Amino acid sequence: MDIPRIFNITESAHRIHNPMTPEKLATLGAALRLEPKTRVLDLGSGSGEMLCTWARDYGIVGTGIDMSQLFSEQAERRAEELGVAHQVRFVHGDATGYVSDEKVNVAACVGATWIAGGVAGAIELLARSLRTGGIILIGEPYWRQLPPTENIAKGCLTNAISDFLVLPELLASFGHLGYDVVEMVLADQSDWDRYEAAKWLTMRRWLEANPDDELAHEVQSRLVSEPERHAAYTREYLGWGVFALMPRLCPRSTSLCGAA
């Protein structure tokens, strides 16, 4: 089980796998006041650097499941390099209908919703390992300005503009869900500079080191247009963000509510 070989080789050298920086990821476990001994799961978990940061910084124990190989075993090897193994496990594993034996505080999926179908999808699989009190965590793309054509919603490599909602919308939808929305770390353009421009030189230096790779025409034709596109697609249509959500509580009454 493994992710497309074209995604290890473009962020192998990427420690988070979305537009959030080191500052971001911290910011958000600040944000989410969280506690030593806070139980996190992260569906999709990458190379691991949210749980392996969180347990060094904060004292949160948890577990990552991603089915990338290479990112499993970079997750692995950053616990071990802060001093956390003994805090945190990476599963090698398709995160699709994965529900914790034992119930989790925080319950992520940051960057990964097409495991469950889409946000609604995440959300639901989510909240079967959720304690009560607990809190989702849901990173999605949004628009940050709604694109006029479809030919340029399908250059932020989207299919569609309907692919997305715009920011207010996405936080309705969520109330909609049932859910209230208790924080939020938005990815900046330069955030998403830092995730799509730290591919060009890893695809350089891959290039450089395997000429002869059977996928060494399509790496050289990212490089070629990656730079451009994003310029002109992503870095300014594109909107991205880790929602902090808990199941909205009925007016005056401690019982919670159904979707709305």
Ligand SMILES: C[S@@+](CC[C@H](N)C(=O)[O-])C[C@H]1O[C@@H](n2cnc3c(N)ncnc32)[C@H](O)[C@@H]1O
Second form
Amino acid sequence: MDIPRIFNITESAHRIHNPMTPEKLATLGAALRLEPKTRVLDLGSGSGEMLCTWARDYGIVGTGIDMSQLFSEQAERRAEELGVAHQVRFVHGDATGYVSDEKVNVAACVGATWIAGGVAGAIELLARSLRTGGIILIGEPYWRQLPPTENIAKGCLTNAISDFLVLPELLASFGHLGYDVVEMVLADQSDWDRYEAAKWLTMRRWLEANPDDELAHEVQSRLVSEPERHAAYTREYLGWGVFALMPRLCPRSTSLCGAA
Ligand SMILES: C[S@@+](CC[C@H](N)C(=O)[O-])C[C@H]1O[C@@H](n2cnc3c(N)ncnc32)[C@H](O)[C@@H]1O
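Got the form predicted on its own; any chance of the form predicted in complex with the ligand too?
Okay, now the whole complex, with that chain kicking things off.
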């Protein structure tokens, strides 16, 4: 079981597989006011940077599940390197439908909501592992500006304009699902560069080392086309953020409660 090999190649040197810098990951941890022993579940945990650095910096404990064998191994190595292997556990596996035995304080799916069919499904899945009073974290793209044509949306490597919302609509959609947005940390264009441009040198070095590999042509063609594609499309049109959500309270005196 694994993700398509092309991602294991192009993102092999990434610690964070999203347009999220180490500084913003730390900002998010601080914003959530994490306390020692906070229990965190991370579905699609990638190379484990969020759990490992939050374990080091805030004393959290947690579990990450990811379908990439390479990323899962990198996560375990990172935990050793940061001296937090006793606090965090990484499972190589399919997180589809995963519900933890023990309820958690923070349940996250940061950039992998498709594992539950999209944002609404991911929230529903994460909620099943969440303690009362806990926080759900969703990492998701949105349109910085709405693409004027479907072709531009495709240039952003999405299927259609309807794949994503603009930021105010995305925030409103959480409310429609019955959740308050209690924090958010957003990526900017240079954060997108750190995620996308970091793939280019990785691809170049991989090509030098693997000229005869069956994916060499595909990697070469991506290396040629990706800088221009990124600058023309993703960098201009796509935003990205991590949104912290809590089930909306329902005081008797308000009519703002969601549908959930
Ligand atoms: C965009 S990356 C985000 C990784 C991590 N959250 C981060 O911010 O670094 C998406 C991750 O989802 C993982 N993934 C894809 N399908 C999955 C599945 N069915 N179950 C678990 N992980 C999955 C990929 O291996 C990849 O690490």
